[in-house]
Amino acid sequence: MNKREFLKSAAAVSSFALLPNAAWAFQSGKRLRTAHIGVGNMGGEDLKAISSHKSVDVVALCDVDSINLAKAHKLHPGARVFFDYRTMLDEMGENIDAVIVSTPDHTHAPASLKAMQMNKPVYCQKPLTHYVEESREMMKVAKEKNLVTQMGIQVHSFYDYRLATLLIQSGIIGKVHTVRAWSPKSWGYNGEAPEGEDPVPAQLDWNLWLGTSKERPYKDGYYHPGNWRKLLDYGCGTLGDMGVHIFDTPYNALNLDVPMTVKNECREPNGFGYPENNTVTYEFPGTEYTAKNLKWVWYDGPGMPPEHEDLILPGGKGSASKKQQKDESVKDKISLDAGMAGAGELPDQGAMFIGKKGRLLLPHFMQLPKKIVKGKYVDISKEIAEVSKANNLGEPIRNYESEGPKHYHQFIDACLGKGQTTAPFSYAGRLTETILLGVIAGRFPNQTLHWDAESAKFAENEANQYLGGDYRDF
């Protein structure tokens, strides 16, 4: 089917049948029946995190894979088991209430948007969808049937990306003009597409792993379970796998709607896999919280970032090791010094607000907040102090096995009717659009590429074709 049919088929579809939040949760009653689509690996966690909820039934698990499939279903043996997600909502879609999907990125919207035509709420992995198009209709749909969504950066909801959201927000380094983010980690893959084909793993269903995606042989090594990330046809690169962890709370923190330009300075595509450096340089409207302009450049892969001014921190400049990383952590849980640890070298990955007042270092994870002025560290417990009270923030919290759930359980509390997501699919669409933006950049490396946030186009026409792409019947 080709994607715009299918498309066209969800928007039809989201036509009938529209209850409200709570509304739905009344009819749901007490308990939540969840069905799971992906069950390996990061969706072997959302699964754990999702039942750990006291109000949670898990009904149904699927998978491509039987050792994942088997390894989920011994946890939850009361669940029907299944290889197709499209049977499995076919089959039980009366008795499911929600759907998690934790698949690869080229398989979230089309098992999203089945789900959502059936008006079921979805909890999904980021980034919300593989191209924009998918991600612009899953905001329609998600708008038009009122449904409970959430994308899965578990991080949103942690303390310290809440705090240093209020922090930006009430002033405390100004109106920010630049924001600089990077991670070291590479999904990206400079190398030749394979030759040949190996045998599929018994345990595999290769073309139900691909999906909607084009036919492909099987190799062994580049797909499944652990590489996909890095290809073109199934992943979005670094940008969307730890970008959109660290995006997340300098795009929500400064309430950015998606950009003006872009460009990413990278290598020549090769058909296959994502470069494995990228900097990618946005250029944003200004918000109530910046500057009438915001420049945002994101760096990723090995060596990343280089040496900037807007990075040199008091003491040194660089990139901290692990070691470090893990003793600032530490350092901050026992003294909450108000952001005083951590001098000379950078985090692992991280974020840097600069603002008329001065910078504020994020790093990436579980670490306080860092104020700079004038190449000195300013003590900000005051501020802090201020904002947790205002917010009810509690006390930091350093454990990531109590803060990990609390994102998923969101969801099922909004499924059930208590509160709302703090990353529906109205806002997180605008935030996997700006990434895909970015990740789109690198085809036409050192080129800046004008985006029409109405029309949906780029003004360079060539771009444009990768905005989608035809769905494979299978």
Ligand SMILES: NC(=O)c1ccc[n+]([C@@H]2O[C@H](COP(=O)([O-])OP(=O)(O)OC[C@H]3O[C@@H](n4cnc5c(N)ncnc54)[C@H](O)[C@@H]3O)[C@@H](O)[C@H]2O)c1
The other form holds:
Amino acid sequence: MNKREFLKSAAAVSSFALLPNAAWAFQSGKRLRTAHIGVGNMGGEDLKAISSHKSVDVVALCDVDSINLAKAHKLHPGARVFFDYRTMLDEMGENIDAVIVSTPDHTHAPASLKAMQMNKPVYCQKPLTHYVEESREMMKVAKEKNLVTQMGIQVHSFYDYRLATLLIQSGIIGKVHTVRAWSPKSWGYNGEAPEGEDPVPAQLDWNLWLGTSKERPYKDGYYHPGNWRKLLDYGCGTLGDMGVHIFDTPYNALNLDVPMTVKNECREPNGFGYPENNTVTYEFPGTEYTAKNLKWVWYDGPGMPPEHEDLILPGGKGSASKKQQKDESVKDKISLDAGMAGAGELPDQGAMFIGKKGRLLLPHFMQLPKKIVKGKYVDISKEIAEVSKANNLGEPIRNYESEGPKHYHQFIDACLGKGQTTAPFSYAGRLTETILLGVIAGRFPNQTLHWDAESAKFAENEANQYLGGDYRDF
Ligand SMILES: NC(=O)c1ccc[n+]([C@@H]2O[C@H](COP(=O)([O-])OP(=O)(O)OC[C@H]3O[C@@H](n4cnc5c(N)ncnc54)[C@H](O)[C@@H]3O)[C@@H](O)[C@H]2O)c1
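Form predicted alone done; form predicted in complex with the named molecule now:
So here's everything in the complex, that chain up top.
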């Protein structure tokens, strides 16, 4: 079955099934039986966070690597184990209440859609999908079936990001006209596909790892684990890795839809790996929180971000004198948090909002946002206290162990009929589409591509071939 046929069949199944939210099935006091697809690395973290909820029973574990599967099974010996998620879902069917997908990106949609077709709520890792068409389909099926869904952007539920969202929406820097966001990470690879093949490790089912992607010989060190991120067929480069997390707060705070144009300044494509450095410029239609249009620039790769006047901090190059800034930072109640190298130095990763009434710096991660006006930090402790109180944010907890599970527990609670998720596929799909448009623009370096959200097509027809891809029967 090719991908279009697969997506069509998913839509067909969903079209007559206007079911109430899956939460109807879980009366209070009932437990949630979870099935986990991909349990190594992040999948292991996901398993830990989900199973830390007091109403969860882990009933099924699936991984194509028997070593990772065995480790997870040791922690949940009562769960059934599988190599193939299709077998797991077919055999366990009614005995699973919710599915967690933590595989490499190219398997997110095939695994999630199969589960969603069976009316299962899904927690899927970020980015939601590998292709734009898949993302649209996931949004559509989730909506038609009214399913509880959540994308794995756990910092979405952390104090500092919720605070920054509310501060921006309260107008703390006025209408925002530009966002600059950056990460020096580099999930790129400038080389040809390797020649020859290596023996597939005994613990790995390579055919199942490839899944719907095209047949390819196994090579040590290129794909499993982790390095698939660098490669066109499986991952989404640095945009799909850090980009999704760092885009999330500005995207949410400014209530953005998908962009109108996108341009990626990067090296020429090599047909195998993603560029090591990307500078992606988006133009978004305006919203109630932005100027008429919003410009958004993303920088990734070694040395990023470059020097730019929007990114000069108090005490940094081209700003007021060091002494003046030092005095200022001593006075400033919102002192520079641990992790920021010092006055004038940008955090390694983060986002800068530039508005009519100043700038707001949001370091990544778990640090307070900081307001800058005319080259000086401004004390916003009063605004922070007010916004925190009015929205019941509680105190900042800078502890990943305790903050981390919140996003997962929100999903479990929503499945059990309590509250709603804050990163459902209706939101995550648009955010992912935005990310993927920047990824596709990397195939056309330095060219501005024009996106029509309604038809889900580029005006530049040659770019449309990258919106989807064929699915292999496996
Ligand atoms: N939210 C976060 O902070 C965060 C952090 C890291 C990774 N991630 C996301 O988690 C996902 C996994 O990343 P990772 O770093 O764990 O990758 P990884 O390659 O290290 O691990 C993937 C795991 O999935 C298994 N797997 C692969 N194909 C499978 C299949 N078809 N069925 C079942 N299991 C399969 C692998 O054997 C391995 O155990 C990615 O989507 C990534 O973007 C999110």
